[in-house]
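Just the one chain here, laid out as structure tokens, in the form predicted on its own.
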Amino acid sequence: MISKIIRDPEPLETFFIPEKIIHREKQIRDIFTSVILPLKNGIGSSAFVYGQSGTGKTATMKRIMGSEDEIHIFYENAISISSFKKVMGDLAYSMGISIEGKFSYESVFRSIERIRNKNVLLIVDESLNLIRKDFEGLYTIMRAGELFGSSIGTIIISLDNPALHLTAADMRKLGVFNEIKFDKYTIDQLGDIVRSRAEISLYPGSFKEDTIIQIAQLCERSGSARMAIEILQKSAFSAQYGGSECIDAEDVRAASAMINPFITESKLMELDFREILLLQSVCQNLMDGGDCTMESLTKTFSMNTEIHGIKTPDTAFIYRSIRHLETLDIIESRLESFGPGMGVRKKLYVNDVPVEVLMEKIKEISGRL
């Protein structure tokens, strides 16, 4: 028999958006303050809007989007596109102007300044890639007020800061802009979103206070909102079809079992192909001897850049590329001690994932790169 646990399945969905976004006040403030509000006096501004994934990013956006009637918003995911030109042309269809062929920066921003009757604000989702491979394009866009007298407000959103993956230099020619970082969510607010998902989709008396608080528990390292709405969602569709009258911690156990918390396809998207070549490096050393050290990654990767006709990046990159690996919650490093006085050692690992499910997520990634 089908218990009744689930009243309404919307809200569980990883998609929802709630009427309030709920420990993000600070984050949607400074939004307003640095691009909205100037915008809706004819100001074009610019943020870079950055944090891991399961943060309220996106939430947060989709939420601003169903709330400002008076400007014309336009949401990009550039997960898989490869130029800035390319989301001005989205841009520029989606308020009914036509372009064909090719056609220029200028021809777009002065096409929309002429036609539009509202302001218009740009928000480009997954876009670390972009930002790498099209830096021109970037600094087209964020300075379109000085070069082309634009006025349109511009969102650039990604899992890292953009500004970590720019050149001193690329910094003074963007000039100034908002930064405005969405950081993990902590145990105590992970436990408020999920009691307050459970409250209006699930039946009173079918979940308790102790499950709350395990799928808080089990989604602290991560931060991530999303994770612990998946596991609540699984855990009452567990209950519910197991004939349950309530969520118990089987349930909540059986539910975290089935998805895969920290290795996103998304993530490994914000890689470019030399981090994918040296995390796949990594997983070689670790699938082939156990173990992963600065020594052995080395000797791996310029191998693995040898057979693709790649120059073997320099120390720097390798440490900067382990140090974003880190931030993504992909790998962590742990220092392992020779003995008292005989120094130690840097040891890399990959979180959360059987090695092999993360070697055959590279080969997909990187037959799309």
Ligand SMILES: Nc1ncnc2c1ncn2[C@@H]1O[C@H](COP(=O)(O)OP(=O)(O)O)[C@@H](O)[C@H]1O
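These figures come from a predicted structure and were not determined experimentally. Numbering follows the first chain given and starts at 1. Between two forms, the rigid core is defined as the largest C-alpha subset superposing within 1.5 Å. What changes on going to the form predicted in complex with the named molecule:
- Relative to the superposed core, K361 undergoes a C-alpha shift of no less than 2 Å between the two forms.
- In the core-superposed comparison between the two forms, G66 has its Cα shifted by less than 2 Å.
- After superposition on the rigid core, displacement of the C-alpha of G42 between the two forms stays below 2 Å.
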Contents of the next structure:
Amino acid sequence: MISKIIRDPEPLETFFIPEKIIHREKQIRDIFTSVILPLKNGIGSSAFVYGQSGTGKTATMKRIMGSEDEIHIFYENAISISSFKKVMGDLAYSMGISIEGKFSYESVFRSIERIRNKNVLLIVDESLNLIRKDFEGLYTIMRAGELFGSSIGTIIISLDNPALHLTAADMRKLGVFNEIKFDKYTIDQLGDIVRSRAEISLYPGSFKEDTIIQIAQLCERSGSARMAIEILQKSAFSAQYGGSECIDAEDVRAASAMINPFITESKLMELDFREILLLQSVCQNLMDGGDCTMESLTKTFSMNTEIHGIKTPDTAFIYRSIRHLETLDIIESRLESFGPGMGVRKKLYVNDVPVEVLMEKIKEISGRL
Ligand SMILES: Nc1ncnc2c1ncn2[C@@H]1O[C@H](COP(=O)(O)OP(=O)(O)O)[C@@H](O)[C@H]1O
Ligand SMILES: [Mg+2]
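Alongside the form predicted on its own that was just displayed, please also present the structure of the form predicted in complex with the named molecule.
Below: every chain and molecule of the assembly, starting with the one above.
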């Protein structure tokens, strides 16, 4: 018997953009009031959009892009781009402006102003590394209105609040800007997203409400719709190939075991080399003694940086990076009490994957850096 679980596989793919982005009404409104509406009146303003992986940032932007034809929208994923100037070059190129060799920001903004027949919106996705590497470029683009009289709107999307990755001086230089946060989805919101995806991709009767809830629960900590949809997809395939009539709890468990290593790898790609070394140090502590305190971490980390001939970063860097690793949901820190009135100390733990598996991944990734 051929079992009938999947009716249409496409909505189960991560690139699929649903007709309606649910539970993001506020963010969509904020994007309109801070960037899109001013832009329609010829005023270029910019906004930072940030939130963890799977919180719907890309899907929301693509949905907005699909519904605006009065504006020229240029979208770029900056994951492997090393400067904002390259992004501007690509934007100009998309408008038919040919740029050869070296060019200045001023010339490219002025050319765009000269030839444009629509207002222009630039969206730079996955830009955390770019923000960290090219602050001058970020500053120039966000201040292009004052600097060059440009009226381009800009949306900079990243995984984390840019303020946490810039110095206080840089932040002062940027001045006031709009920030729009995409929170982790709650368990109920995850349930709604998974349910609506299941309804358009699976046959009626092939999934139960229990399954939707089980998937939402598994993803509660990450708050990621991407993770939830991936588990739904893999559970559906598991049930289909197993010849079942309906997805069951075992299919969901198998699916979730399959996606964790993948999630970890894509998260590790977000880190810079010093953060990888810090994470490696956390793992070493956990493997050696089972405990990772701030004290033991600082020691191991300075050893590891020395091995690689890197100057040991200061404590502020360590705290900032720990926060970043926590935001990515790779590690978790807990405060443990020494007893009543005896104070607390911070201990670090690894999430989701066995420490040895994570160590292997780190080795692979750092070999590529
Ligand atoms: N609010 C939502 N409603 C419906 N689907 C969503 C929603 N948020 C995210 N998704 C889906 O979850 C997956 C991951 O979302 P994505 O926008 O890529 O996240 P991010 O860019 O924040 O990492 C995509 O398949 C997307 O379609
Ligand atoms: Mg994205």
